[in-house]
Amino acid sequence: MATIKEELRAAVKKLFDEDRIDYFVGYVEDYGHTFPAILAKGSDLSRLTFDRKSYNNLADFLPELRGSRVGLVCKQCEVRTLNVLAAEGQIERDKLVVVGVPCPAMVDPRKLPADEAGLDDLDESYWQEKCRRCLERNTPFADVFVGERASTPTPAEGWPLLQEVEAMSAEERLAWWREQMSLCIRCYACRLACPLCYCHQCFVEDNKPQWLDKSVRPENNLHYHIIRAIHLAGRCIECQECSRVCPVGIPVDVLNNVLARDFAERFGYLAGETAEAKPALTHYERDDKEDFIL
């Protein structure tokens, strides 16, 4: 029986052989590491892989490849991102070949055991938080699907860190965030890893007017993260890449996830749930029950 790696390599080879794609965005393995790569026709496909260290949200590469025919290996996280990008006019669906894979749940890189031989057998205490709370392990759509479909998971109840922060008083919460922001070095890794931060020029680079002082102080750092969270409100698909790549360990995604939860509770809206869903902040119903709109 072919492994998921073998099926994936065969599927990508077929896409190139049939001249359906110019590039393929996937994961490759080298020296024990798994990392994203853009492969062209003639590339060595023997390094192509998919495992529990295939962390990156590969949709992050798509805006840079716009205009090309692209194949993309997709977990459920990526598919939700594709739906948001399509709604915002950032991708051309007819030039994209989605290769779906069942997600085995990604291992938290901070909890990787020294011996990775039994990586596939690690229980959920080793998983990333997003995978513990995931509702679906299979891509809702795919042009090509490889591997066997995973069973529907039983999501963990609650999110310990979020519950801890929300249990604080307003003063305690502000002090906690100030402490977190004192660690920020403004490397912008969170922005670079986010597939929905695709502006060619971010507000932090603007000089006329200058929206943000570039000095690395807790107040300025908090200002940056709050504005970024607002820009992602109703758009964030909770892939948690921002927190994973943070070199100083700031749980950046807490801000984004609070807003995502609020959108779900107040508007019944989950970003990227379907390709047809209209963005929550650009849509309203004529029978809106609020009385402030006449």
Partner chain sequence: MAAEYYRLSKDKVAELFERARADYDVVAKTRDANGNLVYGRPVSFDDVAFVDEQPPMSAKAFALPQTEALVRYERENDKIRAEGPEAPTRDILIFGVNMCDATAFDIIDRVFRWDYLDDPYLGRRAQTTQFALACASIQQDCFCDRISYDEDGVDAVAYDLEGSYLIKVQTEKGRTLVERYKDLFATEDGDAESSIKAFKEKAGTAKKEPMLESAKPALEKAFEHADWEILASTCIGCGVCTYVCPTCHCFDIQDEGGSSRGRRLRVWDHCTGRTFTAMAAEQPRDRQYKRYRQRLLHKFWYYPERFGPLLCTGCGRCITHCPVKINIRELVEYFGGLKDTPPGGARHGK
Second form
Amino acid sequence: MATIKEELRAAVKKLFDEDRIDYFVGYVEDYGHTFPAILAKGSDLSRLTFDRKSYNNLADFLPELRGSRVGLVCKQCEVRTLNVLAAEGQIERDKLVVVGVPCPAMVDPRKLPADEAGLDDLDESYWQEKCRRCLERNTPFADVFVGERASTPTPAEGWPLLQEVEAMSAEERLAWWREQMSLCIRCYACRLACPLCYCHQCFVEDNKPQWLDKSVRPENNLHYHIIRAIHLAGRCIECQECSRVCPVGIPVDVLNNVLARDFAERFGYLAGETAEAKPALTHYERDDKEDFIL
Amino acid sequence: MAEEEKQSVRETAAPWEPNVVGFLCNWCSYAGADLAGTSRIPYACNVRVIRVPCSSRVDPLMILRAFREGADGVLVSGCHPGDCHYIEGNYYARRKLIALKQLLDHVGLDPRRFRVSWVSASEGRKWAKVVETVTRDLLEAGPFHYEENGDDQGRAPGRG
Amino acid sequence: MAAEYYRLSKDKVAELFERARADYDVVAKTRDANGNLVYGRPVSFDDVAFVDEQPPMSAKAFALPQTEALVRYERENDKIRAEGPEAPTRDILIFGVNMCDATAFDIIDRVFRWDYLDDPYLGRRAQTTQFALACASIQQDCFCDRISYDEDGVDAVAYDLEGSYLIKVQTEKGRTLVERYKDLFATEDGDAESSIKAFKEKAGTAKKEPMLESAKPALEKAFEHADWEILASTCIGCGVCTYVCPTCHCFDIQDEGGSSRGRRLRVWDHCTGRTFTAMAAEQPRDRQYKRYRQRLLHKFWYYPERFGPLLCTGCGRCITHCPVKINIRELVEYFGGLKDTPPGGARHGK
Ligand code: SF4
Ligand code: SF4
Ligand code: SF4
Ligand code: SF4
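Right, the form predicted alone is done, so what does the form predicted in complex with its partner chain look like?
Okay, now the whole complex, with that chain kicking things off.
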């Protein structure tokens, strides 16, 4: 029986051979890492893989390839991203070839064992938080599907880390976030790894007016994070890339989850669930609930 | 004149006065504030008013920038839902402000520092009351400093 | 000065640490609120992390802080008061710093004392003593074994030879350190250099051919190589590689404040970002792969051209922490003609 890697390589070869795509965006393995690559015809496809370290949200590379015909490996994270991007008019679906995969759940990079031989067997306690909440393990709208369909366990309720932070008192939360903000170096990797932060010019780059001071200090860092979370309100699809890429280990996604959770409860809205739902902030109900306005 | 109106927090002559930045929509709240003035209703003068066309013009960025520039509190005020001059602006504003409120509460910012109100052009009295409430609360809350040691050099622990 | 060798027995390290705190602001590897490694100020000796792993952030911030006020000013009536950069109040000792971080200072120094003497930087450098701890084993992404830079310029290095530490002292600052706590150090009689050599062989940090310096001639011809675009186009331009890098040293000057009070700041900046040098005109490199290429070629071509060594100590941080795992060593080998296959297998296809 062909492994998923072999099926994937064969499928991509076919896409190139039949001239259906100009580029293929997928994961490759080399020098001990699994990482994203943009492959063109004539590339060595023998490094293509899909494993439990296929972290990156590949939709992040679509703006760079706009105008080309692109094949893309889509796990559930990319599926929800594509739905949001489609609702926002950011992708040309007819130029995309979606390669579906059964997702085995990603292993939290902080919990990667030194010996990776047993990677495939690691249980839930090793997974990234998002994988326990995953709605569907198999790509629903695949043009090509490789591998064997996986079963989807019942999604877990809630966001464990968010719940932990919310259990604190307001003072404790203030101190906890201030501590986190003091660690941030404002590299903006969290923004750039996010497939939904696709602005050509981010507010942090504006200098007339300069909304955000360049000095790296907790208050400015907090401003950046709050505004980014607002810009992702009702859009963040919880792929956790922002947190994964943070070089200093700040769980940035907690802020996005605050709103994801609130919007789900308040407006019954889940970003990227369908391509049709109107983005939450471009829409309103006359009786939206709030309890703080004077 | 009612007793409570004469008793403006202003007259308590606090040793420290809160700085409040108010974003007021042109059509309702600004007119309401105007009415409070022309009706000579005494109320605290701590709110520095910035007139905007509509409450949905208020970008959360402006609110955070106001804090960064030294505001102790920020007040956003617009038309009542259903009364927006642009028909639906304040409905959009409401969702945006709900989101900001959720985040500020989550990161532990004192809820008294960020307030929103609906004040119509005929509600001079309500405007005065809103300002009194906001100012009184901020007098209790004290000056706003996010960083514990105030003006640092952005030195994070362990970064030299 | 010629190198000097000493011995430090392991049970004396805690005492050394405690006593040094009276004379220095002692910085060492410790854990932050999230349990991640940082160069910080441990509360006690028990908080010092003796591990080979590097903290994500290098030690360069102790000489070149991410945000630094060059001038602060304040206006009262008609008087303007301005204060220059603040020097650290105490000398800094970086205790147990990784070799790849320690050697980086000497590399950056060359830039900051080249045509213009950068006083704030050089002042801090003069106040900083590095007491390095050589790694007992090389890690996955490290490649210091492929870069000629050795112990050059490091004040003092400790080699863990099981029972005790062999200490190699190379500078006056290093000697001052040993002199101050003389009673803790024994003199070394054996053939120290052979012990060090054996240590490095065992750790896997001994130099291995081909060294990356040898890639330069081919790199000089590879500027227009067709594969740059495809290989570097997964770069998202975050600049994590530059911020975590012990040798990257670009900065921006910013004014914050107003007419009555404010500061002129130096803040880190990075060539891989799309707003780099945008204040002057614009980012001259219009595509992301060109920005990445700039970073690589600056390190392995332009800098060595002017100053000699590579602008890289082989710490591997820019691989470990890169969100898309771009591998600078692999790319240098590929474009520098030391290797035929491109990392990840991508080719331009045109
Ligand atoms: S990735 Fe981490 S350090 Fe960088 S800006 Fe985001 S939170 Fe800050
Ligand atoms: S933070 Fe906001 S402005 Fe910046 S890229 Fe993301 S969505 Fe755009
Ligand atoms: S090479 Fe990696 S770390 Fe550096 S800017 Fe590009 S994506 Fe970021
Ligand atoms: S370029 Fe990369 S490997 Fe070299 S010193 Fe900088 S971070 Fe380390």
